Amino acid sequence: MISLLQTALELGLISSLTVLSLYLSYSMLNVCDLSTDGAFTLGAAVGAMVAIAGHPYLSLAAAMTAGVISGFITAILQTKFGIDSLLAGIIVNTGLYSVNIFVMGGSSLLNMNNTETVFSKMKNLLKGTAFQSVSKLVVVIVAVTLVAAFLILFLKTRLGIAIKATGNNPNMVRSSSINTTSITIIGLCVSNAFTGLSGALLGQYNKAVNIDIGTGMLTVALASLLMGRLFFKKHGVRMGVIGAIIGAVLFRLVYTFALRLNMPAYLLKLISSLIVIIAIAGPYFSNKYKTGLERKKLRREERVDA
């Protein structure tokens, strides 16, 4: 059970990087980037190819760079070509399928069993110490901590504040002589860098990358983000980032618990979708119910006064 929970924690933290990507693009910039699945696979594929070439640390930087390029293309389609953000994400996601196959050398599967990864490097580094058994967890904790710290600091800079302002009221930002096009491009580039890193870490964690590794990551990340917002809805950026990470871990624990109940694996995607529906529709129906109660109260008061 402890080993199972440790694995769930490790996978939850890896996926939390994609959740942080969505936190920046969806929650801050107010752009729903539907290219997440393809960008995740791109990061995994690029990271795997560079690691196989003998550069496990460089593979993470390469995966983030690939994510930046993916985000840049998505942003350019939105801002320069006048394509709707949802449609732009779908176009990029579709195109990335072919790109990912090309990056993987025409194969749909990359085997990394004999490849040195950042996880094997850390295991060798911690060999003979008390942390050897949790070497994978150490790697993902370091990665998530660095990304979370960067995101918190980034959103407190003038550029980060401009990203938040663009998401809240782009017309006001334009009236302040701020280029919302550049802001959108930078925001999507940074967010997709996190997605690429998440893909690379998962690929090296599994010691294998297949063309479907990123399928459903957008739904999982969105569900995790919304779960985190339930706990830290009215707090600032710092608690929002922490909430996103906690949401990713909780979601992975739900997955693990479902598997322990012998639930068929194919139902897990349905659970992801249901969580998203509940998290989005729940507040709507809650507000509608409260509004209905207030109206009934007013009607009763009017009858009494009459």
Given for the second form:
Amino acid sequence: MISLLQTALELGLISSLTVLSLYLSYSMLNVCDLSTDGAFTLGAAVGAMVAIAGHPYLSLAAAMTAGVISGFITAILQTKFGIDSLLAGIIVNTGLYSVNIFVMGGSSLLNMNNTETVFSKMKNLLKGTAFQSVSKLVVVIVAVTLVAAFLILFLKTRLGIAIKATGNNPNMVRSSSINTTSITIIGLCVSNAFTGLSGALLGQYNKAVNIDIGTGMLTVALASLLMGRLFFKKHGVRMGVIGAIIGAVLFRLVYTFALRLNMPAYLLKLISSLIVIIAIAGPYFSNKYKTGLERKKLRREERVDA
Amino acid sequence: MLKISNVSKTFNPGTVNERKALKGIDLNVKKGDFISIIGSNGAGKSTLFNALTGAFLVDTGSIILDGVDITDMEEHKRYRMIGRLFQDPMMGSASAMSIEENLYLSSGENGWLGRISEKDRKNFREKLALLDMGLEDRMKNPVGSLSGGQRQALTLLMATYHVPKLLLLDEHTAALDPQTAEKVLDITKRIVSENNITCLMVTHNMQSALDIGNRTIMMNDGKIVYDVEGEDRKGLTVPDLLNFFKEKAGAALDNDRMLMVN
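Having gone through the form predicted alone, I am curious about the other one (the form predicted in complex with its partner chain); can you provide its structure?
Full assembly next; the chain just shown is listed first.
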């Protein structure tokens, strides 16, 4: 049971990097980046290829760079080519499918059973110490801590504030003589770097990369992000980032628990879709219900007055 | 200072929705001028401002600001020289962000990777205190929690944080209640005169069009139909203006709001 929880924690933290990516693009920049699935797979594929070539540390940097490039293309399409932002994401996502198979050398499956990865490196490093059994967790915690700390600091810089403002009121950003196009491009590049890192870590964690590794990742991450938001309603970057991470872990825990109750694994994606629907439609309907009640009350009072 | 020559703009040319919004505008603005602009709905006042800030590119003519040809310059680059306030108080600031974050963006201090320093906060606090709205004690509050007047005053502060060469005020007090409007207008006048900012102000209020500034322009149907300053402007009354309008435009003012004396 403990090992099950540990696995859930590890997987949750790995996917939390994608959730942080969406926190930047979806919550801050107000762009729903539909290329997330493809960028995740791209990160996994590039990370695996570089690791197989014998560079486990470089593999993570390479995966992030690949994410930056993918984000750059998505951003250029929507800011300079006049393509709607949702459509730009879908187009890139579709194109990435071919790119990813190309990166994987024409195969749709990469095996890393005998490959040195960041996880095997850490395992060797911690051999014989008290942390031996949690070596994977250590890798993931280090990665998430670094990314989260970077994101919190980043969002307090002028550039980070400009990203937030571009999502909130682009008109005001232009009035402050800032180019919203560049801001959108930078935001999507940074967010996709996180997605790429997330993919590379999951690939190396699983010791295998499948072309479908990223499928549905956007919805899963969105569900996690919205779940995290439930617990941290208060605004503020630090709480937002922590909420996103907790949401990702929580999502994975719920999923693990459901699996223990004999839920078939293939239901994961349906459940994540349902969570996103409930998280977005829930507040919408509850508002509608509340205003409906108020209207009824007003009408009743009018009748009494009459 | 600002030289607008033969500027024209037609929207949706060649379609049934074709609209000639600006028809050969010529305007010479001297440094330190405070010009009030009046005209009925659709006269081209806001369109003229949009042409100046680069929301669209003009079809003909040129715009020269302080010796720089800005006719084809990108919008955000023009805003290095131009400050603008809109009628809608929500337009000029980001509601989900705090007062200090909004100010920090327009201050442009510390470079892209810099963070708000204590020195910045002290600057912001001093500038906010001058507005006399208590905003200096609420710097961490989201701008969305401010009233329309407070937001408009904040926007004014942001637009003039670095003294712009040209300030465009597009009915910036029209959405406020009379008391707040007066206060925001007083702040505007103070900031403009202290920094000797060249200013164009669209107003629906004929009286304040005559009271404020040193020159008044009347627009109709995409053209400047009347331009008065100096001795000619002194002693002008609202009925005079209405008569001029009838004479120049060949029709009575169709905008009820403009007839309000207050």
